[in-house]
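Given next, in structure tokens, is a single chain: the form predicted alone.
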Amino acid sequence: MKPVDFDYSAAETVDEALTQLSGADVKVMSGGQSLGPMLNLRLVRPSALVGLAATAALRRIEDASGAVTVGAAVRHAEFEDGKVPDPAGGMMQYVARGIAHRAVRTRGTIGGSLAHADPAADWVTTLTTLDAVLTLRGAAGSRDVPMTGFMQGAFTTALRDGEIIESIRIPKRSESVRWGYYKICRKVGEFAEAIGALVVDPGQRYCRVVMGATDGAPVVLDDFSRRLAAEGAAALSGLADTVRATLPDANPVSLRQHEVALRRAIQQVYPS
């Protein structure tokens, strides 16, 4: 199939993009790796598209003392290639390397992935684990939303009509940071069926374990995170019960996949 007819314009500035978004049935396109197939299948039928991939303000990268801030139009491949300072000891570079295929990574953007909000997407789980904060921009101004409150369900976010993701701020972790990330896919490049992620930073007294690729937003396992920080690898004895309690309606295969993904991610930090 082919998409319905639509007008297209590439915004040079964020203000220009927001002005164009005030029209009816207007969609934003960044890398187009998610929206493109949906257009071809006519799952979305916009009257106009506003291109953000070349908007300079959305491609900025700032390395400040406490955080790394990246514009929403920074591409996955730029993380993979080390062009973005990594705030967590190589975690973001590692995750980017496993997103789909290189052809997708050279065009797909971090902001586009977050706005699409596919539960199986790597960035939604990773940035939740890293406690990132998104800056959303609309005609009324900007507002900050933490990743834990941004994704509200499958393909559902805190974005309001006429808003775009302007940037993502990721706190820098100390030199003592350790992390684990593991996902289960049928084959390389396919969508994840389960994701386990954790960041442990003793220097900042930070520990967060996240279960991704669920039916909705990533799940922060707060109680288990505290237990892991206190007990280390011994906490793994309660992992299966934690997964079952968190996903009470999941089938046995899904439960096992999520347990395995979490266990293997944790064992990257706490080898048994």
Given for the second form:
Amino acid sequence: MKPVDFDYSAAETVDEALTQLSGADVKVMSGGQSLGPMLNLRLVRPSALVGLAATAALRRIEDASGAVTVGAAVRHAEFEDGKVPDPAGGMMQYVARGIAHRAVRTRGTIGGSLAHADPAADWVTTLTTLDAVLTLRGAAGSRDVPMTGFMQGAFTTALRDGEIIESIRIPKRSESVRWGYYKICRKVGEFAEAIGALVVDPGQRYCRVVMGATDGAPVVLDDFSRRLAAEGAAALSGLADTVRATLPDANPVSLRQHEVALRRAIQQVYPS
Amino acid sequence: MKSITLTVNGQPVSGSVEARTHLADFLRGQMGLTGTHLGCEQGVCGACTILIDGQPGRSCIALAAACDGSDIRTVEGFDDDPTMARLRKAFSERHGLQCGFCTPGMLVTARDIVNRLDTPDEARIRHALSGNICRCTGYQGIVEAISDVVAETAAEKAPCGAPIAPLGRAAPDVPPPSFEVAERKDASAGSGAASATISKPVMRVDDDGWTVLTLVMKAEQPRTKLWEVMTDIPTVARCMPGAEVTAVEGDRIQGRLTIRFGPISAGFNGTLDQQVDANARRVVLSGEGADAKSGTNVQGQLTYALRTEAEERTAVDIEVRFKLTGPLAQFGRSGLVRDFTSRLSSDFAGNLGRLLAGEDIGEAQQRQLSVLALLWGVLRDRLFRR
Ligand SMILES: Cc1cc2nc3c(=O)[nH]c(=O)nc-3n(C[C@H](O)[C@H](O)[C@H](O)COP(=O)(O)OP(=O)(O)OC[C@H]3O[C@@H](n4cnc5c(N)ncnc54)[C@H](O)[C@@H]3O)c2cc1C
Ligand code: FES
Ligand code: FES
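In place of the form predicted alone, the structure of the form predicted together with the partner chain is requested.
Every chain and every other molecule in the complex is listed next, the one we just looked at coming first.
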């Protein structure tokens, strides 16, 4: 199928994008790797699209002392190819390489992926684990929203009408950081059935275990994270119960997948 | 129409395209370069893979207008490319194609594998090839052809800038030391929490296809006061994200529910009937609405009943029932719907709690879902998870 008729213009600046976005049924397009299929299926029928892929301010990559900040239009392939300074032991580069396929990664962007908020996507879970903060920009100015409050459910975010993601700030971890990431999917490059992710940084006394690819937003397992940091691999004995308590409505297959994904991710850090 | 200027296979090209035209249609339709094939137009099959500014990309989900100024190379444009010459020969010798439909995309991906990856082994080749579907060969011949060319070029290859480590990661053999997690100052506590508490919704699906959600809200308010608010439908509607009452005639309410899910949005128009049982302190709102875009109907019922728990505390038992009919009925059970509906119910109860506490709920933040989006959720599973 072909998309409905719409107008298109590429925004050179963020202000230009915001002005155009105020029109009725206008949407932004970044890499088009999620929007493209939906346009072709006519599930999305915009009156106009504003292109962000080449907006200079959204392509910025900044390496400051405490954090790495990337513009929303930085592509998955740029993480994969090591063009983005590494904030946490190479985790982002590793994750990027497992997103979709190379021909999708060369165009798909981190901001587009977060705004799309597919529960099964990789960045939403990874950036929750890394405790990233998003800067959103609208006509009224900009505001910071932590990743834990940004995604509210499947395909639902804190973005208000007329607002875009401008940049993503990822805190730098200490030298002692360790991480694990495991996604279960039936074929390479497809969306996950379950994702287990964790970042353990004894230097910063930070430990966060996250369950991704649920029916909604990624779930931070706070209590379990605390136990894992204190007890190490021994905490694994409580994992199945934690998963069951967190997803009371999930079917047995899905529960098992989430448990296994988490266990394998954790074992990458705590061999047992 | 948009004017665009591109370099296609080394030649400057100008053209005029509709904004919605994707790059593959432009190349095939306007340039006559039919070597670029279209399989799925969803980004999944890889048949349309070409080089855009030197990098492989899907031409079916790249707008031609968005590629203005780009350097494009299609399968017709590799005559002088040494890697491609080797791949052509290897594909032929190893039977890397039968019908040839996937071949243009396969070759572009194969060239990327040979040139970009540092001597990949078979597993790595298969991994990198996973975005190109072949219905004929069973991939064996294709993988062998690529392995041949990888082996031939290994010796003469200039070392890549940043070597690409093998997939998978070396697991450390020593676990991190144990430590106590630092306290976090979390600023995420919501407002209204003090005036009303909401239980986690419980969900079940009836045999006849109704999805039923129940939850209990407790408000620090006497029952009579709460009853006043909860029989005032426009006020109740304000608590429902995305709902709008357009007319009230007796017990009949006309309204609209705007629903949004990612980039998709849809409007349900419908009527609600209100039944008030003042003795039992119970309100039943039942109604029906249709989404014109997908031809799907939703029947729904919202029941709430007030119970006095203490002098200043009232419990509200809330039940939400809904049923989808039409092409999307079978998806009513999906986890995404469950998550969405339970959030919607919690939002409703949360807004109501804030309203009762005298807080301004403003324009209830729209929490939206569309049946089109459900369709997307399902299509995504079918298209992307195969
Ligand atoms: C075959 C295939 C397989 C895939 N597999 C995976 C996978 O395994 N894991 C995974 O994580 N992803 C996967 N994806 C999705 C891919 O990662 C997309 O690139 C990504 O989800 C969307 O990024 P984009 O830049 O293409 O966004 P677009 O498609 O351009 O936009 C997506 C949505 O975000 C909005 N948007 C874009 N940018 C902004 C912004 N700056 N501010 C506000 N809103 C914005 C758009 O309006 C739109 O609603 C796959 C895609 C395909 C085609
Ligand atoms: S036609 Fe483009 S990926 Fe299938
Ligand atoms: S050769 Fe027929 S699809 Fe690959």
